[in-house]
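One chain is shown next in structure tokens, namely the form predicted on its own.
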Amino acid sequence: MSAWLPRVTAAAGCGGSGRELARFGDLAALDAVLIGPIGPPGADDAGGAGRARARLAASPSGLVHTPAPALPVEHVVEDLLPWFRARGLPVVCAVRGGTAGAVADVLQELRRSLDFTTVAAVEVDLTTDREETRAAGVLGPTDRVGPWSADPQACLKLLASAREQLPRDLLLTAKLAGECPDPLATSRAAVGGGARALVLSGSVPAVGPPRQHLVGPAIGPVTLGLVTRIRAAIAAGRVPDVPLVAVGGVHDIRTARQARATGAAGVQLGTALLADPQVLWDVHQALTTVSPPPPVSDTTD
């Protein structure tokens, strides 16, 4: 199964909201600019959408961090998308929520933008925390209960929700980390809802506080190996023949040569960009002249 997707953008949380990356290079130079995460106002604890600030702190094992507050969806629609479009440039909207209804109305309000022509994939973060009503048919406050990959029922209605909020032509990927219990059937799930591309990450939790990741250089050997795992499923016929994209870890032009070598078609960089945001162009530039990696098989479950 074949898909167009980027070669390389910015990961979720790491690009800002993809328009300050014009400072840095030209982004037409690019295959795509990543939004997001996009998320419903108050979807975030520390404040709400937009109003917190991700915390990044060195450890002896790398970086630790907390997930980046969510863009407020109303922005996104009226504020960057008619940027993007005006300059001709495609994007990706990450999108977020704890509830497949939160992540459909975020779907909802990007359709309905007049400048929504401009967006080229969607991204679904699946190592969101899935929240659920403590009663059931009672309206309320809501429980923690893992991340959404944790679930692989919860994620297969999940992308069918969202694949039913979008174009049938346009692209939509999941996106599950190195936390994840069962990835190969977390994976079955994301492509069985209506993903046709699976986004690696090798954040893993990090001792402390809860909702802290450790990313960064050291996580570069899990995303490694979950793109390993996921490319020796399909091809024993496991998992669906769909596009992989690494993300963590991959921080420079050999790191990303790497991840191609090993099986992923594109890659995100993500904590890199902090030190020199240039390594997007870099990375972009270098990707171009090395071949994807070749088909692993034509069969599906």
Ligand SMILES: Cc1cc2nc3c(=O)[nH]c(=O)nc-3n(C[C@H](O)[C@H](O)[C@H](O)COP(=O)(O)O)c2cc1C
Second form
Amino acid sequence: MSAWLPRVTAAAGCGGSGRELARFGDLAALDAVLIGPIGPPGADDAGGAGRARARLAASPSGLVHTPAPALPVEHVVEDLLPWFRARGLPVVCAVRGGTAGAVADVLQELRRSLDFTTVAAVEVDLTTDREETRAAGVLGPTDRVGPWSADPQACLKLLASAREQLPRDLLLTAKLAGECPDPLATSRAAVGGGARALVLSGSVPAVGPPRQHLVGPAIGPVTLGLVTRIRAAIAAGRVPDVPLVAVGGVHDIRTARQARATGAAGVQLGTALLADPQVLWDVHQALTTVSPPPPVSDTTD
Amino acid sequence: MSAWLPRVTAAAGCGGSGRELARFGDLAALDAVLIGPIGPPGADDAGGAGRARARLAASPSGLVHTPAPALPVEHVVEDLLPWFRARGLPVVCAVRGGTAGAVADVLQELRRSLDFTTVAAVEVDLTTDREETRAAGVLGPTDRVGPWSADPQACLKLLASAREQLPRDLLLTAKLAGECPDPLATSRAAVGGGARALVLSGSVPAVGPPRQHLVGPAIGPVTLGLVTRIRAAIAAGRVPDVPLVAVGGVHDIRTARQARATGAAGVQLGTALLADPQVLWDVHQALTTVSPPPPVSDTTD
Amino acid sequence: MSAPLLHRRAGEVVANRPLGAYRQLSVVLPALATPARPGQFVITPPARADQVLPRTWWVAGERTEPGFGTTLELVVPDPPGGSGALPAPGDELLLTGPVGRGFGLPTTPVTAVVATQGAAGAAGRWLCERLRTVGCAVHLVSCADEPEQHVDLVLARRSADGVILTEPAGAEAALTSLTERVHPSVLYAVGPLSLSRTVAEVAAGTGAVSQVSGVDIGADGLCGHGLCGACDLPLHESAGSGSTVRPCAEGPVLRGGLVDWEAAQ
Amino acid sequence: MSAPLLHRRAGEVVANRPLGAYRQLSVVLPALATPARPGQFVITPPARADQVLPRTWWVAGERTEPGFGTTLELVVPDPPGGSGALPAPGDELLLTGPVGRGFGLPTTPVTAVVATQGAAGAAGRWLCERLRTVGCAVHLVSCADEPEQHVDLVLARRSADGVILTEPAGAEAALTSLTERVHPSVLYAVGPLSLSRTVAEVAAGTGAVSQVSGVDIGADGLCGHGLCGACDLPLHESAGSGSTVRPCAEGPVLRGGLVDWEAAQ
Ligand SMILES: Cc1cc2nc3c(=O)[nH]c(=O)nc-3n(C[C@H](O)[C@H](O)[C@H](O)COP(=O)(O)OP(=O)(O)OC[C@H]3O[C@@H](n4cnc5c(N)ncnc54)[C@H](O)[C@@H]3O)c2cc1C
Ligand SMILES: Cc1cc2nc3c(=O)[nH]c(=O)nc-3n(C[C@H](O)[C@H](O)[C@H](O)COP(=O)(O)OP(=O)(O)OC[C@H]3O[C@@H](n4cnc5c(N)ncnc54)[C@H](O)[C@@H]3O)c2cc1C
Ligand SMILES: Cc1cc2nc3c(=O)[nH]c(=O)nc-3n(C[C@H](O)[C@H](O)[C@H](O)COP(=O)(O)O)c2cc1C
Ligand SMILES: Cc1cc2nc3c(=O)[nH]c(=O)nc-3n(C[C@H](O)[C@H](O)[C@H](O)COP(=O)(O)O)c2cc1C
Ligand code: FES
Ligand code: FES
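Could I see the form predicted in complex with this ligand next, after the form predicted on its own?
Okay, now the whole complex, with that chain kicking things off.
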């Protein structure tokens, strides 16, 4: 658990391209800037008619949202990475794709960039729908077969293929959420495939049609439950020991500290930033200035 | 879908023994009174030290709760059913048990009561943990093996065994919630076993240790999502056509109407009653006085 | 079922004063049909839109003026930053109650001990006054961590024949030595369950009667309406195996000797 | 990155007046470094504890008095029962802004058309005043479903050379015939996207320039901070395949001709 991990970043889909955040505070004060979801070109085309915009509906102490449109990887490579690198800002790239090939393509494009040195970590989204290519004529070229996180074996392969694209020492993380039927099995598979940290989100599928999620303060207890379960599984040796990142309902200093007390090494802020981006710096500050508990042997008066 | 179904009741664990509600309004004005969870004697004994009381912790727009202690069936038979029958009040008995045998025992006791005629429906809880008896010495006498709703086959057997205990025409319903990994399969199994309505709750497992759930207005969108999914499955012929009861985040007239608009024939109120029991009568009134939409052929001026 | 229905109704806050570590709200309601008693409480909606459980507050006094209405005194913890403000004078306050059985008063003048802790001290003081009115000698044991958390000591000293201040951890010792000294016929507790248990056990040890609050009115995680089961307490085996009582609906005042305090943990 | 950081700060509400179907808030802030412009907006925290998205409001006027501060005029929909109250005079109001690019004013005196709808009408009226100040002839097209939803017509008639009232469905016809009559060099839209689209299309049809609001400031489901993607609009192919603009951060005022309105559905 000694690997580098940013203490706090934006959650995928909630930090814009990273540059919008720069209007509200000094990015250099943060451990890293998360950008994404980054997808292959056209990943979110709805019948070719352009990328679907996110839709947000208010619910009590929460939001129901559709996934954010993916940033096309070429935009990231051409516009964003150079901007971050010029400023010396480490970047976490959140990557989304329906097939292992799509994710690998994105990672390859990123890796080819002259500015790849500014990429400090890659987060692979297991909450998104997996697609399978079927025999021609049976079900169309691709078919949504439910979220990645519902299929540990597929997750293992996805992470292993992502791992291959990346330098050995680059932090690779995997994100799963309330859509995952067996978080232990999926966590084990993701780490088996090469993830070196797990991003655990309490976001829950909600309302219809599909692909909507309930997020925000309302789901904080679900996140804490997920972190508690995986911590317990790590303690019991049922999941390899990797640091956990809590996301979902972390919306201020108090809830960030609660997530850390529950066993999360890092946190991500989603909805909280939509209401007030400043919270990112407040939480970063609070988690930085926490003095570690005094060593037990320290009994000098 | 023409079977009798109460338009609104308390949710299991949120209406006391039914009699506490009588302090706040006229029970005779309601379609029926739900009591429960009813369990076999000692169902909730924690090491013999008496029944564990419910614990409630506030969360944003919600509550995290442990399950309510079960009412011992002998108390229901001796004290409650006579009281309700004397007043002519139809009762829905919510029943909870870890094995099909335990549930069958409770139903048998109820059925044997001289006051059973006042029982208008039985709701079987599939959200609770199932127990399995293991070979002696292997894992102790019983072992929690996850919620009923995670095992459609077990649900089918449970409902079939419950059905056997009850008069042919008595309404039998099954309740499942956010702990259920495959609501379609479980719904199909429950109806296959003999359930004639499904109670769908958006309650989600949360925090640790196990057996805690997030409920309240916060999870309303999860309930609507579940109702939408099962309605769609019914429309597609993938689940037999039975009425649905929505519970979870229904907390006022507006959200009750929303649940009905989403396809629920009835609703149950949980947390809302804890804040103000009067809401039960308000919602009942609102759902009763809704005038049906005018028939399409009615074109007289 | 002939008891009148409990309904939420609107009162008008006419005062909101500091009282040591607490605040005292005075609320005017339409005149009550039966007078309120020490040991009763009110239920009021959550303070903020993102909270779902109601708040419960002890009633600390009542004054009914025919033609004008009833003024209830409510002494409540000063709300911490996050939990929402208390109403100001002139504001409407929705409330249900007074709810529940109050404390029973002895029919003959005896010696009584009243133990209280926290904001419940205001209800305890009111109980002392009532006991004095029926001719009892009353000793108050007030428990608090900080000096300013003892409710209104000046008035308390006037309402009781003796007042003993102690930290909660010292309650048992203080009650035991007081009991040995004054030989009370009845001990009362109004406050958290830990205090109720101590009082019930001290009373049992001396053969005195005890009446105790069975639910910590004012605490978090309660519905107060008798619907959630968070306040359930186990009764002694003699009451029937596995019997429980639901104090917010069947109390809040219980005979201390009925509860199986060992099993209540 | 040399632009000053946008921070939430506290203003004081000095007035809260009805204005037809809306309310006009006057808020005093420390003096702004650069004057506000029509087309800018402010972001203010949610009204209630159970809401998570902030509110966005058009700025409808600004007055900076050195040594005193800046007074912003905000015209906002009268909040429906559920969505929480507006602050009263004397209350503090937290806000971020004024945010965003405003409308560009022509460098030469030309004829301009301003179309508005709803509470945005107040920002539209302010734009008319500014256009008149730089010598333009201005025609206002105000769209509303109900008569009282046209913002402050008396003042509007003084700020424009002509005012046309129409229901939203009649906006296209009104704009087309007005354009044929007065041949504007520029058309402006401030209001919902449907109006922006209509104005952009009418402008394109006549070869005029259009500047339109790219996000319906005041609507539900927006963060206003550029972080959520709910306001993203697709640009025409010429801007690069799949390019989008995020109006709350890069606008809210956009050239109408850049947006691919067809794909924006
Ligand atoms: C110190 C003491 C000495 C006593 N000595 C004797 C004695 O020598 N001989 C004897 O026969 N009895 C004696 N009693 C009993 C006494 O006369 C009453 O019957 C007793 O106080 C009733 O309270 P309970 O809690 O014991 O009874 P319970 O049966 O538990 O119930 C009565 C409870 O309900 C409450 N209550 C009653 N009516 C109402 C109402 N309308 N609204 C709200 N709450 C209500 C009471 O306050 C009491 O708590 C004594 C009681 C006490 C406290
Ligand atoms: C009717 C009309 C006629 C014109 N005719 C000519 C012409 O004949 N020849 C010619 O060369 N140009 C002409 N222009 C262009 C004009 O001179 C300005 O360059 C133009 O108005 C800038 O706005 P834009 O939206 O077109 O430019 P954009 O490149 O889109 O960006 C400028 C935008 O930023 C805003 N902005 C600029 N600075 C700030 C600031 N500090 N704070 C906030 N917002 C700011 C402006 O309001 C404008 O919306 C004309 C413009 C108009 C509207
Ligand atoms: C508008 C919006 C778009 C989102 N898009 C994505 C996405 O594309 N990929 C992803 O992994 N998570 C996405 N999320 C989920 C967040 O990353 C985060 O897990 C979730 O919002 C829970 O955190 P919160 O409670 O702090 O908001 C999105 C959330 C919001 C609000
Ligand atoms: C204190 C409490 C205890 C509960 N106990 C049970 C229970 O024993 N069995 C059950 O099926 N549901 C139980 N529930 C869940 C409710 O029946 C209901 O499904 C849930 O609260 C969601 O509805 P709500 O959002 O209206 O509260 C309990 C809920 C609460 C608040
Ligand atoms: S506090 Fe809910 S039943 Fe007593
Ligand atoms: S409204 Fe959120 S990005 Fe524009």
